[in-house]
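The chain that follows stands alone, in the form predicted alone, written as structure tokens.
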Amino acid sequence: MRSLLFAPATKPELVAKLADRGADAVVFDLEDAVPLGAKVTARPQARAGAETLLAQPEGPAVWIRVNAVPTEWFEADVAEAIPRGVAGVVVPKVESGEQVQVVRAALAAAHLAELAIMAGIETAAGVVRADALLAPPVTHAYFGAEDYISDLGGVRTAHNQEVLYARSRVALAARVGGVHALDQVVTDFGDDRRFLADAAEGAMLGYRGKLCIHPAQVTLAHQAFTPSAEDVARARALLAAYEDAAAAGQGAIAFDGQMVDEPLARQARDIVFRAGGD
């Protein structure tokens, strides 16, 4: 999942367009994109939108973002807004293992126990406990920079220095826990250069995809999180040379002016894998 495109559950007119946006996955949002007075009426809209998109022959994976576990809306969101066939549920502001278990129980009660769980790590408590939270049954996660800084009482900047520690910690915890991690949003959806720079930072930190709040960001996310043809060709050549050397009993080789051993070979294998190769 290189791109997860958010769509407000209260805007059914957008549903028909979502299948053509090219996103790897789409999430109908019941949380931040829905005003307090529309929380209840948004549930059937999310469900209907998801069912419409699921009926598309080759549409994107569909997720539903519910309201946070401690809120008054969470239980009914799970019970009423999630149709069979969606990929999973997105749970914002996850802060404890107990909340994860509540999610699990709510899904079981709604006969949706098979769904994947994506945890939003976007508060100070969530970041501090990321090691414990990003493990089964959680399968996916995202880092929410805007909510994190708001909770922390910090100042959000375009330079990202204020979120470097938290952003890195979430990526690290996700890697250790075997959880697919998605990087923070870029709120200025008209600035392609900023999005690409931000996504490049996320990729360097270990994220595998990006939250997108506008369809124009989808192509940029794919560009940032899909290895280029040149990168793949170099990785394949490196692996061929390294494997030939390994067969001859050598543990390290010189390739393209660089010393290559197993850690660099693993990086090359990952590039080929992310490009869709074996």
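Residue numbers count along the first chain shown, from 1. None of the values given here were measured: they were computed from a predicted structure. Just so we're on the same page, rigid core means the largest C-alpha set that superposes within 1.5 Å between forms. Compared with the form predicted in complex with a further copy of the same chain:
- Relative to the superposed rigid core, Ala248 undergoes a CA displacement of at least 2 Å between the two forms.
Can you give me the structure for the form predicted in complex with a further copy of the same chain, which would complement the form predicted alone we have just seen?
For this one, just the chain is written down, with no partner chains and no other molecules.
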């Protein structure tokens, strides 16, 4: 999953278009994109939107983002807004193992125990406990920079230095826990260069894809999280030279000005693999 495209549950007119954008996954949002006065009416809208998408052949995976566990809406969100067939539930602002257990119990009560769980790590407490939270039954996670900085009381900037610590820590915890991690939103939806730069940072830090809040960001996310043709060609050439050397009993070679041994060979294999090669 390189892209997870958000859509407010309250905008049914968007549903038909969502499937066309090529996102790896789509999420109907009951949380931040829905105002307080519409929380209840948004549930059947999310459900109907999800069912419409699920009925389409070769549509994207569909997720539902419920409101956070401590809110008054969480329980009914899970019980009423999630149709069979969705891939998973997105739970924002996860802060404790107890909350994860509440999610699991609510899914079981709704006969949705098979759903994947994506935890939003986007508060100070969530980041501090990321090592414990990012492990089964949680299977996916995202880092939410806007909410994190708001909760921390910091200032968001375009250079992202204020989130480097938390963004690095969450990606690392996800890797150790076997959790698929998605990188932060870029709210400037018209700025392609910023999105690509931000996504390149995310990829560099170990994220596998990006939250998208505008359809135009989907293509950019796929571009950023798929190795370029040049990268793949270089990786293949490096591996060929490395394997020739190994066959001759050598384990470290000079290639293109670099000392190449197992770690760089592993990086090259990973590039070829992510490009869909063998």
